Amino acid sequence: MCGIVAYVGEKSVDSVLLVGLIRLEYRGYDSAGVAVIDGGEIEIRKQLGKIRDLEEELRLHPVSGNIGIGHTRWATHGEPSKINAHPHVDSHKKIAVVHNGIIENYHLLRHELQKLGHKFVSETDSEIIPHLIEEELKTASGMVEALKNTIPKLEGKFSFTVIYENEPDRIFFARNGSPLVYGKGKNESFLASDVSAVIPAAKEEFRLDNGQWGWVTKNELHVFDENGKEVDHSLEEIKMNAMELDKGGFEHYMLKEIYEQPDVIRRIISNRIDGSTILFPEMALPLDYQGRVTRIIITSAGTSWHAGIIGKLYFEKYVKIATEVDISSEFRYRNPIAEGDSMVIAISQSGETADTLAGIHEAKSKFCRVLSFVNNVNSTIARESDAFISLMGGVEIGVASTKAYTAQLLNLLLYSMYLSSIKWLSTPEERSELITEIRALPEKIETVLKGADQIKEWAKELKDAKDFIFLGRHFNHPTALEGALKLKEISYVHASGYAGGEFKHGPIALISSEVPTVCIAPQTEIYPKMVSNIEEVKARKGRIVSIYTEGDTKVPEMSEFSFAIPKTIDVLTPILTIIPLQLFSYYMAVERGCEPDQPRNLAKSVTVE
């Protein structure tokens, strides 16, 4: 969930890393530092709050060198503060480190180093391994030998770069679950948790897998393997380009991103479907292993989950394939009953999901083969599984899930299209007509955009509501989840999501004149028990908010405020009822004063458990 960035070359490391830490606010963080080989001895920076105040003290405390490692941190153990900002030192304050991930048994460790004379400063778990390098370096002939002595005493998943006083022209690394590339420019070498980070001047990377360590210089790269033997490595050409992490005009990420949603829908089609024919050529499962499929275990965390949810619908409706569908925290420890013909499904949009990941794990534990869906094909998750599906949602920097969201839905559905013709439950008529439908996807989300002035106008007048509920039912069930996680993460409201039916059962003692109840209502067929809902929700003098699909007269006559979406068929109505909700969350934190892009305690990807 940190970020990490580290640079070695011609250039001044502090504005480098500067650049790098900016690119990687998007994963979420409390505070912010620079350890920085400046005249032969090190120097940290640290603050605080935003990437602002760093500038802001090195602004007033300047550094100067060509080496240096920067960090962004979540708070994970010991609160966020200045002295748990990264990077940490020794002893001598000659190794300094930033990490990401958590180291488990840090707690013996640091008793074990206590009892050495070791003193420690922070509260944090990551101070262990500088202390830990330090004492190897005693015995050692020089760092490499104390890193290749260090690492196997580390339980945890964690990524980490370390500078040394005594050998400035190399910067040192592990990797062992948290995300780690290489970047190389010209004449320089870059290390990040993410390639946005360090491009454009980085023009090829080489992603590092689990166990692997090593060193770099600012024209070398040498990698090990847990055993401590050099390995083989070839550097691929970045793909990605600056212009992605671009606002593109837009006020923020987020905003940017709904409004790529039709680009997005518009390249999923393009590139899986053919005539009636639905495309998968990268995903390596055999087609007799799919067909043989008895059981589908969907496993995903938090947006990813609600995409699952739909996808359960999906394929029980088009491939009569009993789904489950499980939060990836969860799945891992109830010890999920499954066989050689079930398949899991991990849902991810970073690809490096700490829970999902662990999910993956336990099923491949059980012979389960892995199909994931991610938005990075790089990731681990990818790289782990059987196979992966790409979502091709493009770069996703705003750590509220959009585009990535709605290009899980269409792929799931696609994916299911796919399943039903090789187990021969479908025909190629059937698959044309949901097609035609699909294409015209594009077109009616920028119908939904060019409403958005009206949402506005919503989050004007309800700003200051404390509580809503979300109401939806069927295949929009899932969107008042989605809807109601929306709210809450960006504009800090409480919100809360249910399936229509339940609301009698509990929920709809919330109601009252101060609660405005969202009701998903478009014109499917449960349309006729959403009109019921919200009857219930009238006859109690509460605010209605409604989402209903163009024509319909009654559902807008009993809203106070209502927003009319294209005509869809049913399955594809979770595609278009989200992107006005995704509109009034945004709205809603732009009015509250809150910071979309960047959430108070979130991360955009959730690399510890």
Ligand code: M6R
Contents of the next structure:
Amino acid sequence: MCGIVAYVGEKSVDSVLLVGLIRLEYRGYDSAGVAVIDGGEIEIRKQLGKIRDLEEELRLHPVSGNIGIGHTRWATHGEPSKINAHPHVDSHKKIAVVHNGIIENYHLLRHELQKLGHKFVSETDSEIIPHLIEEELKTASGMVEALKNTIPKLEGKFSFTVIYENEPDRIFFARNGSPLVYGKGKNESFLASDVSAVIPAAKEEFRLDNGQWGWVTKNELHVFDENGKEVDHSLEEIKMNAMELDKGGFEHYMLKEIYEQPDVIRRIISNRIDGSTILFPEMALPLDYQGRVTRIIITSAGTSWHAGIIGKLYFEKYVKIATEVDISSEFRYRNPIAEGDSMVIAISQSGETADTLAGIHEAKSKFCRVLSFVNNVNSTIARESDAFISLMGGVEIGVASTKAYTAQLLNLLLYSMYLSSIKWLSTPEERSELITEIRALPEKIETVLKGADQIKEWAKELKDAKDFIFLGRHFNHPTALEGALKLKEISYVHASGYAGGEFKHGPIALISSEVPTVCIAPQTEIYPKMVSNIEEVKARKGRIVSIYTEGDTKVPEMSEFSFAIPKTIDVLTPILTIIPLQLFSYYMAVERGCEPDQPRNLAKSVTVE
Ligand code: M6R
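Can I have the other form now, the form predicted in complex with the ligand, not the form predicted on its own?
So here's everything in the complex, that chain up top.
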């Protein structure tokens, strides 16, 4: 969390940094700031709030220069405030630093530095970095040596960039655990947490590895390893398209991304399905190993965890492999037993989630192979896994994950079919039947999206409800969890998802006319059981909101609000049922005056444990 960007070149640095920070705002948005070398001196501008507040501050108090660093913050140490906002400086305001990550030993370092006379103004861990560098500069030959001596003193995960008044043409940097990428444009260099912050100006990139550090000028990049040895770096063409970063005429990224789902599913189909054959060309695990796998452990967080629960059902149904699913932050502490040919599957949209990354490290320490399903194929999780599968969802910017979720579901289903084929558990005919249904999905999603106005009306009617219950079973139990999570995170309405069968074991006590119950009741194998759940709510005078299959008359008759999805086979229902619920949370947020793309207290990539 937190986004950093740095620029040295010929353009006016304040506007370059602002554009970069807007692109990185998904990483945190409680405060922001820039430091610029302006007329030979470091000038700092900071503001509590969003980048637009910083922009206003820069309009009122402009800076000019061609070299600078910027930061958008998601608070870890110290409340969101102007003082805690980055950049942070040393005692003489000659060194400015922006930092992403956590310095775990900062208490100790701060104490030692205070004994040496350093005064700190913020409550952040980050502020110790410029002070440490300042201290090292007292004996070092210059900034390169000071930085080299500073880095080993820092424990934790970080990436940071530094400007120094006495060396006004260079930006210094270090990476250890938090992402950092170098971008090269014409007579200009960028550093950023994410390549989206530097396009289209930067045409080529170099993704820094953990332990690497160095410096850039407008035309040079120098990278060193932990031992101070300069390492080769070859630049690669940046493939990301700036168009993907636009809202495309939608009011919010979240809505745009919901509407992109038919195309995402089409893209996955055309890349992964050839006749009755399923293809994962990018996946590097040996076939014989995959054929031997006897146990799967899925580890993921949030929405990706919900996808993992459905993945378990797919693997058990089609591959007959015992599968466990664990929340990443729990997985690593439960001392998981990995025996025989266990494969760990990590699912992550961003590929940067610290909990999931820690789970991967845990799995590797137990000698398990790790296959990750990631949307960002250049991410740390993709790089640290033995192999990865690309979700092909396209850039997802809205903090609430939508299209990445449906992409996760389809890729997990296809991978389960792929495993079933290499284990000789399915015939081409069986796969063809499923594929025919999958091919019909994009149009069915489009049909669901055409009903958005109906969902908007629900939101108008229900916007004041304070609590919601979501019920679903089997393939749609995770839909209930996901629908509830979406509502909580962007509308700030309390919602809990339950397995329908569990309802009578406690949550049913919550039913009242004040608490609407969203029942996900498509016509699947367990449909009659969901109908029983709806009866139970109705008998207690609860308000019923339902998702049902077109042609069904029973469920809509029992419901106050109901929405029909097209018919499909059981395994594909969660790809359709979640879409009205994504729309519902979006419209609820809008009705309640919340900001759907930037919900409070959240960030898109959760890079702290
Ligand atoms: O990038 P990841 O898929 O690893 O992220 C995991 C969760 O942080 C994420 O799904 C989060 O729950 C979303 N905000 C949900 O919309």
